[in-house]
Structure formats: C-alpha cells, structure tokens
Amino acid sequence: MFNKVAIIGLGLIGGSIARMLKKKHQSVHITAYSRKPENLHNAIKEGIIDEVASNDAIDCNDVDLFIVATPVLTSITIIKSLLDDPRLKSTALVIDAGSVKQSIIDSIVDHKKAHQFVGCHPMAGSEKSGYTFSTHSILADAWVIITPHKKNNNADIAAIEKFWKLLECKIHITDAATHDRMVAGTSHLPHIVSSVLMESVFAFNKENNPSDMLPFIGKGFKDMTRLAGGSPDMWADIVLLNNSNIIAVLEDYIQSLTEVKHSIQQASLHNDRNVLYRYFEEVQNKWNKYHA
C-alpha cells in the first residue's frame, strides 16, 4: 500500500479522499498541496493531513501516490508537470479525479513517463465545493471508473484498483472514450439542464422578484436544480473538453423537449389526456427498469 502520499487540490473529493484513506489506513503521510494552503490548516487540526503546502511548492522526493483533484485544465498542467519532474519516483504513480478522461490521457500519453498515470473518476460529489463539505459517506460505495491507456501495466492498474476497494469503492475499468461518451449523459448533461431549469424558471418569471417566487419553490424544484450550484471552475473546464459528447447527448435532449412539446399541444388541441399519460407511462416504464 502507498504510505506516503500527496493530495493535489483539498476540496470536496480530495478532502473526502484523505479522510477515507486516514480512517483505512492511520500511518500514511498524507501532504496537501493548495491554492491557498492557509485555508488548510483545520485539516491538519482534525489529523486528516500531515503537512500542507502551496501548488507551486509540490515535493515529489518519496511521494508514492500523487492524487489530482482539481479541474480538469488545471489537472492537465499538474500532471505534466509531475512527470516532467526528475524527483519523481520510478515506482510513484499519479491518479487524477477529474470527470473528463480522454484530454488527460491524449495530453500525456506520448510522455516518457505516461505509464505513471492511471486515469481515475469517483462517481462521487456534491453541488458543495471546498474541503468544508468533505466527508466518509461521499466516498463509501460510489463507482471509481478507471481507465487505463496503452502504456499503463496491468500491475499497476491492480495496485490502484486496491487503493480504491480501501476506500470502499467500486470499481469499473473502460477506455477513456468510452467514460467521456457514457457520463456526457449520466453526469454532464443533469447538470447542465439543472442550470438551464434555473435560467429558464426566473426567465419565465423576470417580472417577479426572486423572493415572490419562493412560495411556490417545493422539493422537486429544488431537487432538480440543486446542480445549478456547482462550480463554474470546474464546470466549465468539463463542458469545454468534452464538447463533442455533451453537445452530442444535448441534441438528443433538444429532439426529446420537442416531441414531448408536440404531446402536449396535440393533448390539449383534441383535449385528449391520453396522449399526455402514454408518454409519463411511458417514461415511468424506463424509470421502473433503471430503479429496479
């Protein structure tokens, strides 16, 4: 197992990391490397992480396991940049976290060192951001999608698929193309809509004040929008690598709106409800399937 180890970006996933692999494993070295370190410092208080210290200041001497949890742009720039480094051990390997795989893979793959990074995903999160919203739970029987590239050795992606069963995880090995096709649907396109409900919602309503509407705002509004309030960071560093697949899987969507629209005009043009209820059959025919 990795004894020492180094967190690259403390927040909600890398806080929930550490403090999964403190709990599993109590003498690891954990160092925590931010943006602003200083904000880190309850971390080290609570005994989650040993030491703390700035991006600009990474120490690879010793470091057996780099984890990346930052977005995905900036993941980029750090992973090169850790391989790119003389001090770094010929056994360390490095991990990322990030929700899109194959611009990590293509932007190292040719690297000398590229059999060093194993590319991960926790299937995990929170519209919170920040170490502050770290937890156990987040982690606790989530999905990690691991996905190897051409020059990772199968030893290796076994020492990382152990890391991730320590901290009670799931484990599903794919290429990285396949990942970036399967969460456009499943990930990035919930969010997106989740924002775009927001937009359109106070669009509707612009000549209101946003506290009129708070009356009428039940659970369900909330539940559907409660992705809106992710981060732009790191959200938008998603959206942009994985374009194709998102803009894909939005047309999709776009075609889903229409036909449902069509139903209700034509619903309400012959003032036939059963057009209206086929289709929620329909779709709760699809949600009984996926829930069973």
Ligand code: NAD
Contents of the next structure:
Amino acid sequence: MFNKVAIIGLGLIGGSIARMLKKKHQSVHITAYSRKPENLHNAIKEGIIDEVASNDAIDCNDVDLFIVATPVLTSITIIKSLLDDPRLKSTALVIDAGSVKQSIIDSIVDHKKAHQFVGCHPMAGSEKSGYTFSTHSILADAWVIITPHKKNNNADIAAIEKFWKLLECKIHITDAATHDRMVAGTSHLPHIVSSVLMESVFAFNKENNPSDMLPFIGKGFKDMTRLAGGSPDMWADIVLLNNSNIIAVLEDYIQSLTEVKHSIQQASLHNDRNVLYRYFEEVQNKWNKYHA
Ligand code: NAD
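Now show the form predicted in complex with the named molecule, given that the preceding structure was the form predicted alone.
The next block holds the full complex; its first chain is the one shown before.
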C-alpha cells in the first residue's frame, strides 16, 4: 500500500479521500499542497493530513502516490509538471479525480513517464465545494471509474484498484472515451438541466420579485435545482473539456423536450389524456428499473 501520499487540491473530493484514507490506513503520511496552505491548518488539527505546503513547492521526493483533485484544466497542468519533475520516483504513481478523462490522457500520453499516470473518477460528491464539506462517507460504496491508457501496465492499474477498494469504493474499468460519453449523459447534462431550469423559472416569472416565488418553492424544485449550486470553477472546465459529448446529448434532450411539448399540444387539442399517461408510464418504468 502507498505509505507516502500527496494530495493537490484538498477540497471536497481531495479532503474526502484524505479522511477515508486516514481512517483505513492510519500510518499513511499525507501532505496536502494548496494555493493557500494557511487555510488547511484545521485539517492538520483534525489529524486528516500530516503536513501542508504551498503548491509552488511540491516535493516529489519519497512520495508513493500523488492525488490531483483540482478543477480539470488545472489538473492537466499539475499532472504534467509532476511527470516532468526529475525527483518523481520511478515507482510513484499519479492519479486524478477529474470528471473528464480523455483530454487529461491526451495531454500526457506521449510523455516519457505517461505510464506513471492513471486516470480515475470517483462518482461521488455533491454541489458543495471545499474541504469544509468533505466527508469520508461520500466515498463509501461509490463507484470509481478507472480509465487506463495505452502506456499503463496491469500491475499499476491493480495497485490503484486496490487503493480505491481500501477506501470502500466499487471499481469499474473502461476507456476514457466511453467514460466521457457516459458521464455527459449521467452527470454533465443533469448539471446543465438544473442550471437552465433555475434560469427558466425565474425568467418565466420575471414580472414578480424573486422573493414572491418563495411560498411556491417546494421540495421538487429544490431537488431539481440542487445541482445548479455547484462550483462554476469546476463546471466551466468540465463543460469545456467534454463539449462535443455534451452538445450531442443536449441535442437529444432538446429533441425530447420538443416531443413532449408536441404531445401536450396534441393531448389538449384532442382532449386525449392517454397520450400523456402513456408517456409518463413509460418514463416511470425506466425510473423503476434504474432505481431498483
Ligand atoms: P473543490 O472546489 O471542493 O476543490 C478543489 C480544490 O482545488 C480546492 O482545494 C481548490 O483550492 C484547489 N484549486 C482550485 N484551483 C486551483 C489552482 N489553480 N491551483 C491549485 N489548486 C487549485 O472541488 P471538488 O469538488 O473537490 O473537485 C475536484 C475535482 O474532482 C475536479 O476535477 C472535479 O471535476 C472532480 N470531481 C468532483 C465531484 C463533485 O461532485 N464535486 C465528483 C467527482 C469528481
């Protein structure tokens, strides 16, 4: 197991990994690298990390595993600088937590130390960001997608798989392109839909003062717009780097919206409730299948 671990970006995901890792492997030594190390003294007091230092002074000596948990565009720069560092041990591995995988892999696959980087995406998290909201429990029983590239070797993938399993995660291994296409639908589209819903409802009621809407906001609206509270820093990077998959899934989504609107118009024109019933029944059947 990795005994000396460095985490770059001790936010929601980096902090949650640190918490679970300390719980499962007490003797591990964790150094967190941050733009503002002074903000992370709490993490030392809580015993979650052992050391904190500035991002500008990353020390590769002796580190067995680097975990890069910053927004994806920043991760690309950091991963490359770690691989470039002559002090990186030849046995050390670098993993990330980014929500997009292909562009990260493309940025390093021709590097002479590319085999030392293994792409990972824990399917865990929330709309909250920052170390304060980190908790070990978001990782328990969560899927982690590992996306090996052509320079990786089986022993390193197995070591990373073992690492995530220690953190109580379930593993799914696939290529980066499949990962990016899947999450465009299951994660990135929901974030955009949640944001657009927020915008549309306020625009539709623009004659009213936003506070007039409060009595009309129930749990359903809160559930549907929860994701819109996510970090703009993180989401701008994700959408930019997975833009072609997101545009493709958005086109399907817009088509579905148009079809629903058409069904509603037809149902009212012909006073035909069955059209709507059949639509909602079909969707409910899918829902039951995926939530089983
Ligand atoms: P976060 O905002 O909680 O944490 C990001 C951390 O990176 C913070 O500590 C921040 O200070 C640091 N950081 C930001 N910009 C930096 C820079 N330029 N240089 C150095 N450090 C910088 O975000 P998070 O939710 O923990 O997300 C981290 C990564 O995990 C992202 O790549 C994201 O795509 C991925 N991810 C997020 C979720 C989620 O639901 N939040 C889930 C899975 C994966």
